[in-house]
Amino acid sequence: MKVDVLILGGGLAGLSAAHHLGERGVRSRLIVEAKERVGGTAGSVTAGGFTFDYTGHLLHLHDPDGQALILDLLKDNLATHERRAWIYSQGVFTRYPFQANTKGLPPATVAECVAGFLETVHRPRPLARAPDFLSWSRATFGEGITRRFMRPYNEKLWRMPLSQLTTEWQGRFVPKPSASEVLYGALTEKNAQFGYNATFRYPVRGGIQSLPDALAGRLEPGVVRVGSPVVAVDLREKVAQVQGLGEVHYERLVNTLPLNIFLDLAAPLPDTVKQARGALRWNTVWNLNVGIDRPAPVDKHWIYYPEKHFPFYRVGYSSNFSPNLAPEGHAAVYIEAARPGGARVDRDKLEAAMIKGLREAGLLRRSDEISAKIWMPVEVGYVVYDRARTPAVEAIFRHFQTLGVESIGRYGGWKYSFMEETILDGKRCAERLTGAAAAPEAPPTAVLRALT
């Protein structure tokens, strides 16, 4: 088999690249996907009458192009929600984000958090040009907010000391309130709608799987081959070994698999790239989905758990995104714990700890029946932004440029991003491959073989 563009992975990035290449006149393209269904981690699984996603997958639409495409894909199968997120600590629920909602915590904790924040306003700390996340958090939010939430929660999520984590990832993901918002949130309970996820969209029917299914529906028959895992890639000869297909020769390669996994399949690699591969770190999200035989609390979409004695860092009620994800009178719940990538995990032991933690948090009663239960771990859940990450990725991508290889999306690009950005990565990749990014005047019907 020979194609102009071979795309590894049928998640949102790969589907978007294939779709936009097709719109630019490139017909010879092939997506190979290991699973029996497109979507990757933006997919869903049905079990016992429930529909479960790979943790909470919510649509945050900020870009006009991304929004236009997604709204066109899902049309009336999309609902808009105002975020109802909470934090559980010191035995009480407070609204998210913590830094602007301390009302309800013990008075000493509230005073500590407010005083520490105001100190950052009136006596700001100097910061290094490239600070670590812990120093940045103390300088941005103060010692109290850092100690009570930012440090314990993020260490639980990233599974590493925050002094080793950079701030490259956080950007829009960690909003800073004003002094008046912090003071107001200490005195009055409010639903502070700020941050990149203050509102979100989610499919009415079919779970998040409906998005990749709709995107795949825009492709011609035969462009996507599911159940076809990549076994090896010869970067020099431009040929991939694909289970069920044999050798697939390509002119251009687009990788959307996690970067570490792709590099383990690819050869030959120079020593600099092998060393960079060894520097990549990530965590695995151990995601347990359960169905419970009573409705979810209507005021909650998800809850953060910063304290160490809870084994999970977040619990979400996906049936509050859409009631169609659970049978009537039931709740679909996802529970997330993180572990360093590659670490061994006793799943039975972790599951028992999660169920116990749900009971201790008051989310699961002794009388509740668990109607369905399924593990849906995300092997590469979050890319770890330590000091080695950016130099390693830059070295790898420099080598890819010499080969004409694109590596895109949250995992192929080895970054922290969300679904809209992943779809836009596919669009930008298609533009680069057809010369549009470098030369907008290039005709969109130009085929890739003529460009190589």
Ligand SMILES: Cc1cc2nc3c(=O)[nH]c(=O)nc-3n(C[C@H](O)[C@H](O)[C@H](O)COP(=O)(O)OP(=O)(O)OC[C@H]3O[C@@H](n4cnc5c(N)ncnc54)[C@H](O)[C@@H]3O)c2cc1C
Contents of the next structure:
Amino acid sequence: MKVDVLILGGGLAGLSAAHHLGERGVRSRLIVEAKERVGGTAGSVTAGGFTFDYTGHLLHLHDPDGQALILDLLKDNLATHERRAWIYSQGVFTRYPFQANTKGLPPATVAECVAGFLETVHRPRPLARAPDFLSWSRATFGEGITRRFMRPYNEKLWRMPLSQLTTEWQGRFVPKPSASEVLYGALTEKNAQFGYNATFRYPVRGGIQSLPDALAGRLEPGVVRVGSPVVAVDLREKVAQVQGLGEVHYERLVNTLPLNIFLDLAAPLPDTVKQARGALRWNTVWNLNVGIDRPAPVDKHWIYYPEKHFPFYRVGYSSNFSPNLAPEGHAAVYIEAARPGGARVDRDKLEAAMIKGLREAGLLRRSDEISAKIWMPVEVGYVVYDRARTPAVEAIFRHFQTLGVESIGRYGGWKYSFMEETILDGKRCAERLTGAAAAPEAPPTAVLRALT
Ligand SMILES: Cc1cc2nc3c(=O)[nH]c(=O)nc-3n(C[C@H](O)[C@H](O)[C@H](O)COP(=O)(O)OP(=O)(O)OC[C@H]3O[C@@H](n4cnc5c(N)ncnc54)[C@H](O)[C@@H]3O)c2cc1C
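Would you mind generating the form predicted together with the named molecule now that we have the form predicted alone?
Following is the full complex, with the preceding chain placed first.
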């Protein structure tokens, strides 16, 4: 088999690349996807009358092109929601984000958080040019907010000392309030909608799977081959071994598999790239989904659990995103814990701890019946931004450029991003491959203009 563009992986990045290549006149393209369905991490699984996503998958639309495409794909199958996110700590629910909503916590904690924040305003600490996350959090939010939320929550999520984590990933994901917002949030509940992503959209029917399905629906028959894992890629000969299809020869390669996985099946690689591969770190999201025979509390979409004695960092009610995700009178619940990538995890033990934690948190009552239960771990869940990440990624991408290989998406690009950005990655990749846009740095000389 021979194609102009071979795309590894049929998640949103791969589907978007294929769609935009098609729009730009490149017909000879093939997506090979290991699973029996498209969508990757933005997919859904049905079990016992429930539809479960890989934890919460909510649409935050910021870019005009991304928004236009997603709205056109989902049309009337989209509802807009005002975020109802909470934090549970010291036995109290407070609104997210913690830094702007401390009202309700014990007075000593509120005082500690507010005083610490005001100190950052009146006596700002000098910060290194590239600070670690812990120093940045102390300088930005103060000691109290760092101690009560930023540190314990992020340690649970990233599973590493925060002094080794950079701040490159957080950008708009960790909002900084003003001093007056912190004060208002300590005294009133006015700040409920503070921060980015205060509203989100979500499909009315079909879970988040309806988004990749709609994108795949734009492709001609035969462009996507599901159940077709790539097992090896010869980068020199430009040929991939795909289970069920045999050898697939290509002109250009677009990788959307997690970078670590792709590099493990690609050859030959120079030593610099092998070393860089060894420096990549990630965490695995251990996502247990359960269906219970009681409706979800209407005022909550999800809850953060920063405290150590809860085995999860977040629990959400997906049936509050869409009632169609659960049978009537039932709730679909997702529970998230993280572990370092590659760590051995005793699932049964973790599951027992999660169920116990749900009971202790008051989310599960003795009388509740669990009518569905399914593990949906995301093996490469979050790319770890330690000091080694960026130099390693740069070394790998420099090599890819010499080969004309594209590696895109949240995992192919080895970054912290979201669905809209992933779709835009596919669009930009198609533009580069057709000569309409330059590569970010030194562009590969051989572009696909000839093929359009
Ligand atoms: C826990 C969690 C929560 C998230 N929540 C949100 C959210 O609320 N909002 C939001 O916008 N974004 C969210 N995201 C991010 C979102 O999931 C990603 O941005 C997006 O789905 C990434 O798509 P992708 O195509 O880059 O990667 P993937 O979806 O991982 O696609 C890669 C594809 O490659 C396939 N593959 C793997 N190995 C092989 C192989 N050997 N051969 C062939 N195919 C293979 C996989 O099956 C997969 O389909 C979340 C992510 C996680 C982990």
